[in-house]
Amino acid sequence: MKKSYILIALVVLLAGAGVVSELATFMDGRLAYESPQAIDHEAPTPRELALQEQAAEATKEAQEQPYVEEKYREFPVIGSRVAVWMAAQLHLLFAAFVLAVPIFALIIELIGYKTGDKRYDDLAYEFTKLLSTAFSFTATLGALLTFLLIALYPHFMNYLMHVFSPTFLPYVLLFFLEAVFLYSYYYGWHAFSKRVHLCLGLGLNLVGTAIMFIANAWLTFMMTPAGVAASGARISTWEAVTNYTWMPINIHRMIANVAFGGSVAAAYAAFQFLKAKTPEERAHYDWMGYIGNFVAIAALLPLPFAGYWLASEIYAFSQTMGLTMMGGAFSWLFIIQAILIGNLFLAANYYLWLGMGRIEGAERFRSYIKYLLIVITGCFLVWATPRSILATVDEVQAMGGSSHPALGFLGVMSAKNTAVNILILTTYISFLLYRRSGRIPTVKWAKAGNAVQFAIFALAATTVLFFGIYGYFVEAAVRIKFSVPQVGSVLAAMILVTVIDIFLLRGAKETETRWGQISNTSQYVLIFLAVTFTWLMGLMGYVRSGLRQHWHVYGVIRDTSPDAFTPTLGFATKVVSVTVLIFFAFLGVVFWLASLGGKHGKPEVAVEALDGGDV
């Protein structure tokens, strides 16, 4: 038994020795393979070799890939359309301001030169102080807009360059020349003789207007193209420039820019008035605000007429586009426009009525204000009444259609043309009463002159009402033509009454105007006017661009981007509102820098006690 155990133990020992021997041999081989002397660390692994081959293949494919022009690129978060929209709107707002301020600054300086009144020269200089920083903002935003258009819409920009390349060099040269005139006009205010300085101001205005005309050709071509073949190939650059809406846009923008620039300058004066510490400062900025507001109102009065001309040219080019504008997707936006314009007229009149409180002897005209207010309110309501209203099914059935059986008649163009013309006449009467408040005519024919002026107003109002009512009994084609005698009678009345008033007030006895003695409410009205003007310009820019719908160039270059749709009214108002807020934030920086310029030794003149100087 013991021998058996011994034999089994020997067998186990021999087997174990064999296993140990084999394990040692195996480990020796492993150690030899993994020895540092045997490993080549620089040799790529199979995985690395595969990755290198893939990279080489990708590089070869990239090198062999043909160039394909991109039509669109996407802007992060807000999208390409909104990015270009906001940049374009900000650039246009600052450009409008930079174009408008030199116009009335030159006129005010010329008045000071002719009358010898130094206050006008000082006022023109203070307006011009706003231009230096505003010009820099305009140029920067213009460069931003250019980069965005080239980066986000390269194919479309290539096409515009194909059509308008001959205009680019003159545009750049004019822009450079504008900078020379602007800074020479501003910094040379007290260095050049007055005649030379006035010539610099004239040159600045001519160059600025030429720049606007060239830029307007680009944007109006997109809406009413001309001078190109059906395929889009350029036939005549000159015809492309002088398209259907080019001149109407030029006139409309010129007038609108002056109104907008005047309102912004008045808002600057209001801002300075509210933070003024002395009666002299309040008097000066009260007068400055009045002049700026006067410029804005003077340009606002003919602005609707320029709008009529533009609308008629759009109809002449494309009735489809015209119907879309007034009776289609944009019809409700024109109701908003009507409300904003009504607010402009109401606020402008309110400022004049408040201003009468600072004039001695204005009490004799206060009784007329309530009648003017009734007329203005009535015209405002008619102007803002829609033809078709948003209603439930039950309400539509009760009315017998989408239009109200009675108020629906106020929503057509006959009523609206009549309302806006009466509104313009009434606003002019408010200004006339303000002008008369501080002056008592001394000419012998004063009563006869007043009677003639009253007769002219009555005749103009009767003409407007007659054609407004008669328009309901004729066909649409005839009704549209009635706007011509309505507009003509109003313009003729304002011109004739102004001429009579100039001679009537020669040698008039003037009463004291207590500048600075006006409520702070009037200054908030000036700021309200500037904000409303800005918002209105933004919304009307949306209409002009939106009329193209899914076209970059109407009927020629189709928009195939993801943004090829007409934004809703709600979305458009949000974009415009944010843009307006950004603009006024930038404008606050301009105001602040302009005020710093006065503190650091810019040529300033002590403010006198202003006891007159009405325009």
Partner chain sequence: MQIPVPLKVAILTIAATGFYTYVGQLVPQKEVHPPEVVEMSSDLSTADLVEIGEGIMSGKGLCFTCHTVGKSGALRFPDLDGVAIRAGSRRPGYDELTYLAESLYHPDVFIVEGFSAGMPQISKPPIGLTDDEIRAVIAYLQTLGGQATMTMDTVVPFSAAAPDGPLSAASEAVDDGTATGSDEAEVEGAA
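It should be emphasised that the depicted structure is a prediction, and the values quoted were computed from it without experimental measurement. Take the two forms, find the largest set of C-alpha atoms that superpose within 1.5 Å, and that set is the rigid core. Residue numbers count along the first chain shown, from 1. Compared with the form predicted together with its partner chain:
Once you line up the core between these two forms, the Cα of Gln52 ends up 2 Å or more from where it was.
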Given for the second form:
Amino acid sequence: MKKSYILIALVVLLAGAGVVSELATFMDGRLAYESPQAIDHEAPTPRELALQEQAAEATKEAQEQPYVEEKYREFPVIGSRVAVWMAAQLHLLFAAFVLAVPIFALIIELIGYKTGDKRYDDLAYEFTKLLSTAFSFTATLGALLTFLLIALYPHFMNYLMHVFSPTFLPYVLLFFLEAVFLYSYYYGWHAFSKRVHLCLGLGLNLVGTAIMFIANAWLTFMMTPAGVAASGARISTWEAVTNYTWMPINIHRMIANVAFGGSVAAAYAAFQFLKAKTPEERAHYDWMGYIGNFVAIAALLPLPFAGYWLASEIYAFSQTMGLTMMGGAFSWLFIIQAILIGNLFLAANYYLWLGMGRIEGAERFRSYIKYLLIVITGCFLVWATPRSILATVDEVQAMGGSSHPALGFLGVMSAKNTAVNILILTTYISFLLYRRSGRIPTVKWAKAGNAVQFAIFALAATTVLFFGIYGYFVEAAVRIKFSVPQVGSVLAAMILVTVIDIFLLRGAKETETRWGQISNTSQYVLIFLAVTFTWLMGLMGYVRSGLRQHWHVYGVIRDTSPDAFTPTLGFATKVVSVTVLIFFAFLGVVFWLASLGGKHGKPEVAVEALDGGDV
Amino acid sequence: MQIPVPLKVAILTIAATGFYTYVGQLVPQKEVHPPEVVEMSSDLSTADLVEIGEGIMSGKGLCFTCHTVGKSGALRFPDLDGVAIRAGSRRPGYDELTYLAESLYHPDVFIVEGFSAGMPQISKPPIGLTDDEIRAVIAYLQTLGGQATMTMDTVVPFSAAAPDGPLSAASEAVDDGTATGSDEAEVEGAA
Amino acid sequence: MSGRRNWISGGRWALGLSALLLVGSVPVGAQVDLGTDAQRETGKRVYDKYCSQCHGDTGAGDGYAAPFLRPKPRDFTSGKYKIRSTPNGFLPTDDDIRRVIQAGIPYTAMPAFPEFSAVEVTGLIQYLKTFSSDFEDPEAYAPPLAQPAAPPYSADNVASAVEVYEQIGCARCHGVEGRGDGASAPTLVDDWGDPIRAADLSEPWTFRGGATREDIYRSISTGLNGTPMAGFESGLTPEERWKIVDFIYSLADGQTEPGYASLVTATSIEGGLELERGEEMFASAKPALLPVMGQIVQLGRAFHPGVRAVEVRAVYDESDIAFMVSWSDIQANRNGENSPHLQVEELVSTASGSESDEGGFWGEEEATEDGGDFWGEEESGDASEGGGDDFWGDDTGDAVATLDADTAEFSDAIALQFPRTLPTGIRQPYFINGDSQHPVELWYVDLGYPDAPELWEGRGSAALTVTDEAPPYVTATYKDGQWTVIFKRSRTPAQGIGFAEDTFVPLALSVWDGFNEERGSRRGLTAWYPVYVPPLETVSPVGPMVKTAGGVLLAELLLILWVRRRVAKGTDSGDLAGSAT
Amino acid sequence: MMNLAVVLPVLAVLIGIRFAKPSMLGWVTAWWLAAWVVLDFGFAVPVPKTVVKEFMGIISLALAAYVTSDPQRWREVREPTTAFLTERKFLPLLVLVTLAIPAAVAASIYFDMTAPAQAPIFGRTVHPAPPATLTVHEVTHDMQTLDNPYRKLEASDPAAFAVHVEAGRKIYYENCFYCHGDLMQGGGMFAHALNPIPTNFQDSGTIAMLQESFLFWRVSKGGPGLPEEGGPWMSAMPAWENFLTEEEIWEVILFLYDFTEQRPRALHVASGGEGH
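I've shown you the form predicted alone. Could you give me the structure of the form predicted together with its partner chain?
Now the complete complex, all chains and molecules, led by this one.
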């Protein structure tokens, strides 16, 4: 009964609306026809005449109007800048994934080929499975970005084409090649011989890297233009390509892509783990997540150094831009970055510690966690200490300035460099402990080897601390150079210790690793890591692009659009967040599609025999 | 009450991004705008114009990207020191004001010996100075070796407000900018 | 802490020495300690880097900064040290000098040097002694005066002290209310003939010798050498001195720190903002003490503003806002004229002293040199030497007569400065008269003509104009060394800035002290301080409180329920993120 | 630097806890409280609230990671908590706590909303980016290559250098010390009346981090010449080009470095910058 009432009410409402609108048109017509002429003749009413005249005039006016090239067009609601920003960000995130996965898929496949261990081959295949859908997304988003740019920034895009038109054809050709390689690599996994297949993988990586290098040329040119006259006229496309920041960005992006790709792959594994029904599945995806995370963190460790190189090139190009980045409007962005990276390190270590639960005999290392945590927390705190502190007027007066007399020491470069280096070293020790927890060395010199490893760590840490503290006593010009021995000692220590470890654990007695026996929490940590990586990429993309401030091409082509201003960090973080959420929604689709394909090819892996410690 | 995994993951993702957004709101919020467009009311004094002009030269006009004041040696663009002294005598029939105005509105028409063309039309985008801004720039240039006489009422040749004068033909030829060849011809003719 | 301990030990030493004095003559060799060569060398090294820029290479108080300083840097060649523990006219002890070096002298250019090592300070003391031959003269030394422990503060003392305060003539210089506005205050000069001001006893934090009750007692006992302030060691009994101390202490309600404000908060009041209500209207408003600095940024610089701080109160109702500004002034200058835009010549030339050839820029004249015309006659300078029953001599009375405020050329004035429009971002107009892009308005009143306040617009100091907008209503009173000026204006004027509720409006003040020859750009001013006008109807916190607390409670209950369910189901696997199946 | 009256007792309590061996829950709570007390009250100069919040957030995260990274520890925390939330004997206490927390939240909101207004906060840019070029006394300098013309005398002609430094000293004590102070610590006679307060040149984070050209820019253009992002726009620093010649500005810069015994950042050093 009730339902029918509602139905009747709806019908009545619709009918009512129709009647009213009909009435309105009718009345309009009535009013128009009030003119006596209209009653007697077919001739048009004065109103109609006036309307016709108006229309004719408008047409004439439009015809007479010369074509004016538009400089900017406006995207509805969110504005052109945000539209392009989000499209570019999404495109880049997918592109990063598509470029990164082949790198470590190929390496894993190679390991599988060399060791003859089929599990690695399966793992590589599983990673690749994520690729094809992601590739289509990348291409689609790339097209969207291009359309948006041409539509919204026609004038500026015209200029970029003026400089970079010679690079377009190679780009498109490479893109075709990429598609050919990718699909043949994926679909031909079991079709080709392993060697041919590996070559396909290599080709895929080379082409992918080349594509990225070309695209990087465009965007680095916007930041640090070269090869053009002051008026903007092109002098040399090659010079425009090889500008100041091109190579640093290439390297930085390559490493960051691997870190990002690894973390997204790990998130995929985590997602599958959580949905898994059988212990076998759980074991497999636990392992996959572990490998993905390993790749991500291994790439994360050298990333700050690549970042330093990039920053120093920016300084070399323009001190103004460098100071804008570090001292100016963007300085607070690096505090947010510190929080993100601190979270990354903390979460990565946390995952490893949780992972110790699945290894028999890991208990003996459990007591070290406390100290590692204290060091990591300390470094995190130092890194997140702002140079100039947000404080109330009273607090500022109490401090005698915007930096705190005690905390001020932690806000400067010496302290931060030291913190980063120690953080990297500590994370590496966490890894080492994890690796060790499953094995007991049997070589005779095990004790001595351990002692040497410890000594190397102590030496590296001492070097880092020494230069960190010494940095307060020397002038800035000298201090800047201190980062070299700091970074050097950390890198050297990591390499040396790894080498020793490989020999030390030769023929080690291995305890059981119970893959799949890990708390669900750890899998959420993996997903959290992926979100944080993605968000961090979004944020750093913003700062790289934002540094240009009100320029399309820094110092050459000015941005005169209404969006030329640099938005607040709060706004930027909102855009980044929305983009990240959209990305993860898309990613969900990719995962879902990948899992559809895998339904009938479930990994049949002997869980107990899995050995993930040695990558 | 078992929450499905995708939902949990979604909640985690939203919570994490939400947290970072929150952190982003805690830091100082500064919006950096491009160099301000100087509001030029019609009652500015000559001294005001000079000051604004100097600001435009170093800011919006980007003049000092290329030009220098008080430098010598191998320069890519003419040094502007003492430009007011030279301006009145450089081209026959051109007084100081006309010369400066032409150099600003149509920089390629007359090229100082020893230099090559390359200055963009600053009255057009991307620099896009308005007539009044160019007025201020001229006022500043007048002080470089001379005395500023520019007022808001002075009619600046080549500007939109200028009546058709003997030079408008030349300016039109340059204005449409379709054929560089014709520009060169003008240069020849004018020189 | 250590300073006080020094005083106690000094006191003991003094007791011992007074015992010796009773016996006979002072043993000479025991007192003249001029240090070793090494000490003096150390001292010279320190002095040349840290001291000579003010006190001069030869200790004559003629360093680079000297022309810009008031009080002038100490002339060490005179052997006259202000802050001592010894009787008036005698040399200080080493500890006295040490104390000043380590603690500095408040509200002068003399900074504290806590980072000097003991060796450096000792060396410096010995080096300072080489500047004056007095230190070689055993006769110039005297043992420190007794410094008894302070008795507890007594309010009764305050009432009975007033009599002593009047009787011995404190008020003649320091004024009845202690604001440094005594009748002879305008005439005071130090032993070098430089004008000097009597301390404003209502601002103890500015006392050169320190603001604690012990410090005040010591300054009263020893006097300040080289100034008209005599020592009252013999003139007053210790009890009487403590009475005076307590009286002074009470003038600032026992405050020893100024407690400068960072915000002026307006208070809403009932009954209409009628100027006739006067100060009573501001009874409920929170006073905000704002420090005043000299305008030294633009020509016509004021290195020594006559006003050190102003106290601001603000009240408002639906339609109007009123500000009450009060400050200590040595003298009410109602004659003469003043105006924000007047040009003044520089009082101080950088070229003073050695290099007279590069003067020009600051203005040619050095008005301080021939200060007699406004700083008063010189004869009062030797008044301190009397030291007997009549500390001030008779001649000061005449001096007062000759320096009459009625003949002054410069009048006192004050201006409240607000931006013309409320700044939207962090950018504010230039704090001195605004700038061409960010104009300000000045609520200006020349206190010689309090009935004719003016509203000025400033677009930089060179572009100050009187507008024809309605100026604020003003009343001004001067009483016992204090100006009190009340401004009242509509909160929603036709032009310019309004005072909307719940907004921060930047305020900067300028004060001209006519006695100090201030006019135009030479003046004291403050930085920008926000004036906050709270909403007339405050939002009740109950709503948000209930909402948030309810939300928290709900979350808690959900959590408890969730945990209980899980426990009941037995699915509590211990995994943070949920069941592991 | 530290307020020992607070730090030492906290340390004593933490050491005591080590021997008292409380439950994991008690241990974590104690450490969290200890960290908070030290941060909030343990410093001679109070740490601003924003930093305390940030640090406590990080420390909470670390403690949570510590507790949950080991099933044993997690159980030790979880079990008493679960017991407290579920068992009947705790019910009265649970009700009390459940009500107390919203009450505390409500109270803090009450105090927040009725607290007297505070002056608004303006973040300050420590070293705003300089312009590409700088025009002082009608001479335009390229900031990239601008250097102190007298700096080279330091090595080549120390006597002449000393003369310039002494000239700078005179300029400083005729112009600058009113705000920046006799000791260059930013504590001049007028410093207490300024906001932002004058720069402390003795701080190794100021002039030692900068090239001399940067100082030349700041000295010659002062507060009015700060760029758009160089807040907070209240700097009282005069544009000294109105008072000093170019030579005098360079000399006073020489003196700043000489007196504070700092070295300027060398020209053309590509650096990674700070805060990275």
